[in-house]
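The form predicted alone is given below as one chain in C-alpha cells.
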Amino acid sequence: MKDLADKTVIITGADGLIGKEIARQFADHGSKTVCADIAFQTSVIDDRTASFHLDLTDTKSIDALIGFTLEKFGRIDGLVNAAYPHTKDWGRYKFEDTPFEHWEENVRMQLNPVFYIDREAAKVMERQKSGSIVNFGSIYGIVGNDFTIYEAYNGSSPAEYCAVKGGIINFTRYMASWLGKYGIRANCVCPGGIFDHQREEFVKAYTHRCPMKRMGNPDDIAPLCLFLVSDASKYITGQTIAADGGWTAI
C-alpha cells in the first residue's frame, strides 16, 4: 500500500480506542493526516500531520475541518469515521425503559453527522474524480445482539446503537451506488467487540461466543482501513466488511 504516502486523510475519534491505532498506521505509511477529536486542539504538527479539535455533532465544526484540511493539505483522499459521540448516560437504560429522548439524543448526535461530513468530504471528492469513505458500522449492525454475554450481570445493550449502526451501513451503500460515477467509494468497517478493560464476566462470555476465542483489538481493524482508502482496494465499494473473529459467521 504504497500509494498511502500520497493520500491526504482525515480521521474522526483519532483519540478513541481504535481512531488512534488508525491514526497511528496511516502516519507510519506516510499519509498526509488530520486526526480530529474533540479531545484534540487545532494544530499544524508537521508537513504532513495535523490535529483539529471537532465536535462532530456541530456542523460548523465539520465544514471548519473540511476548510481546514484544504487549506494545509489541498486535497481530502480518504475519510475515516472513527469517531462516536454519545450522551452521558449511554448504556444506563435497558430496551423496555429507555426514555425515548434519550433515543432521540443519541440517533442525532450518531446518525446525522455521518451524513453531513460524508456529504462534505464527498463534494470536495467529487471534484478529484477520486477519494474512499470510509464509515464504521458494527457486528450489531448486520446481526440481531447476543444478549446472554450480558446475563452475568444483568447487563444489556443500547438498543439504539444497533438502529444506529445498521441506518450507516445502508447508508453507506446508498453512497456506494450514487458517488461511483465520480470514481468515490464507500465501504462500511464493521468491528466485533473490542477488548478495553471491560467486566471479566463480560469477556469471559464474549470469548466463549467468539469463534477466535477472543475479544478483537484496535490493530486488528486498523489495517482494514488502511486497504480501504488504498488503491489496493480500487473496485471496492459499497461493501460491509466485519472484522470480528467469526462472530456474524455463527
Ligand SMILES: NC(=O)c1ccc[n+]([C@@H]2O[C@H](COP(=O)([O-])OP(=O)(O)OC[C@H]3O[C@@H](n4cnc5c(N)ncnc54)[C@H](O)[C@@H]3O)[C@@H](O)[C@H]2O)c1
Given for the second form:
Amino acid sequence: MKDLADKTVIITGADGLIGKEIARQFADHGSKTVCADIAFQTSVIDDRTASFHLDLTDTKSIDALIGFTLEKFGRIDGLVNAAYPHTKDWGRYKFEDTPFEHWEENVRMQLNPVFYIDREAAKVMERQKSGSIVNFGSIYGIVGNDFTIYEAYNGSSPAEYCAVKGGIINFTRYMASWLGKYGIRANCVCPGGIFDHQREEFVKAYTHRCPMKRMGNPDDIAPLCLFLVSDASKYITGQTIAADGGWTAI
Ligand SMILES: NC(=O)c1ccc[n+]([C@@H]2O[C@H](COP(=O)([O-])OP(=O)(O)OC[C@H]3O[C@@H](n4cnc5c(N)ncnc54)[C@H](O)[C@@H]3O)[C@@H](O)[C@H]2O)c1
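Alright, leaving the form predicted alone aside, put up the form predicted together with the named molecule.
Time for the whole complex; same chain goes first.
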C-alpha cells in the first residue's frame, strides 16, 4: 500500500477509540492526514498533518473541514468516517422506554451527517475523478442484536443504533452505484465489539459468543480502512466488510 504516501485522507472521530489508531496508521504510511474531531483544536501540525475542530452535526463545520483540507493539501483522496456523535443519555434506555425525541435526535446526529460529509467529499472527488469513502457500520447494522450478552447485568443496546448502521450500510451501496462512473469508491467497515474496559460480565459473554473467542481491538479495524483507501482495493466498491472475529458468520 505504498500509494498511501501520495494520498490525502480526512479521518473523522480521529480522537476516538478506533479513529486514533486509523489516524496513526495512515500517518505511519506517509499519508497526509486531516484528523478531525470535536475534541480537537484546529491546528497545522506539520506539512503532512493537521488537526481540525469538527462538529459533524453542523453542516457549516463540515464545509469548513472540506475547505481547510483543500486549502492545506489541495485534494481529498480518502474520507474515513469514524466519528460517533450521540446524545448524552445514549445507552440509557431499553426499547420500550426509549423516548421518541431520543430516537429522533440520535438518528439526526448519527445518520444525517454521513450523507452531508460524504456528498461534500464526493463533489471534490468527482472533480479529481478519483477517491475512496469509508463509512462505519457495525455488526448490528448487518444482523440483529444478541441481547443475551447483556443479560448478566440487565443491560441493553440502543434501538437507533441498528437502524442508523443499517441505513449507513445501504446508503454506502447507493453511493457506490452512483459515484462509480467518476472513479469514486464507497465501502462500509463493520467492526465487532471493540475492547474498551467494558464490564467483566459483558466481556465474558461477548467472548463466549464470538467464534474467535475475543473482543476486537482498534488495530483489527484500522488496516481495513487503509486497504479501502489504497489502490490495493481499486476494484472494490459498495461492500460491507465486517471485522468481527466471525460474529456475523453464525
Ligand atoms: N467501539 C466499538 O465496539 C464499535 C463496534 C462497532 C462499530 N463501531 C463504530 O465505529 C465507529 C467509531 O467508534 P469508536 O468506538 O471509536 O467511538 P468513540 O466514541 O471512541 O470515538 C468517536 C469519536 O467521535 C468524536 N465525536 C463525537 N461527536 C462528534 C461530533 N459531533 N463531531 C465530530 N466528532 C465527534 C468523539 O470525540 C470521539 O473521539 C463508530 O461509528 C461506531 O459506531 C464501534
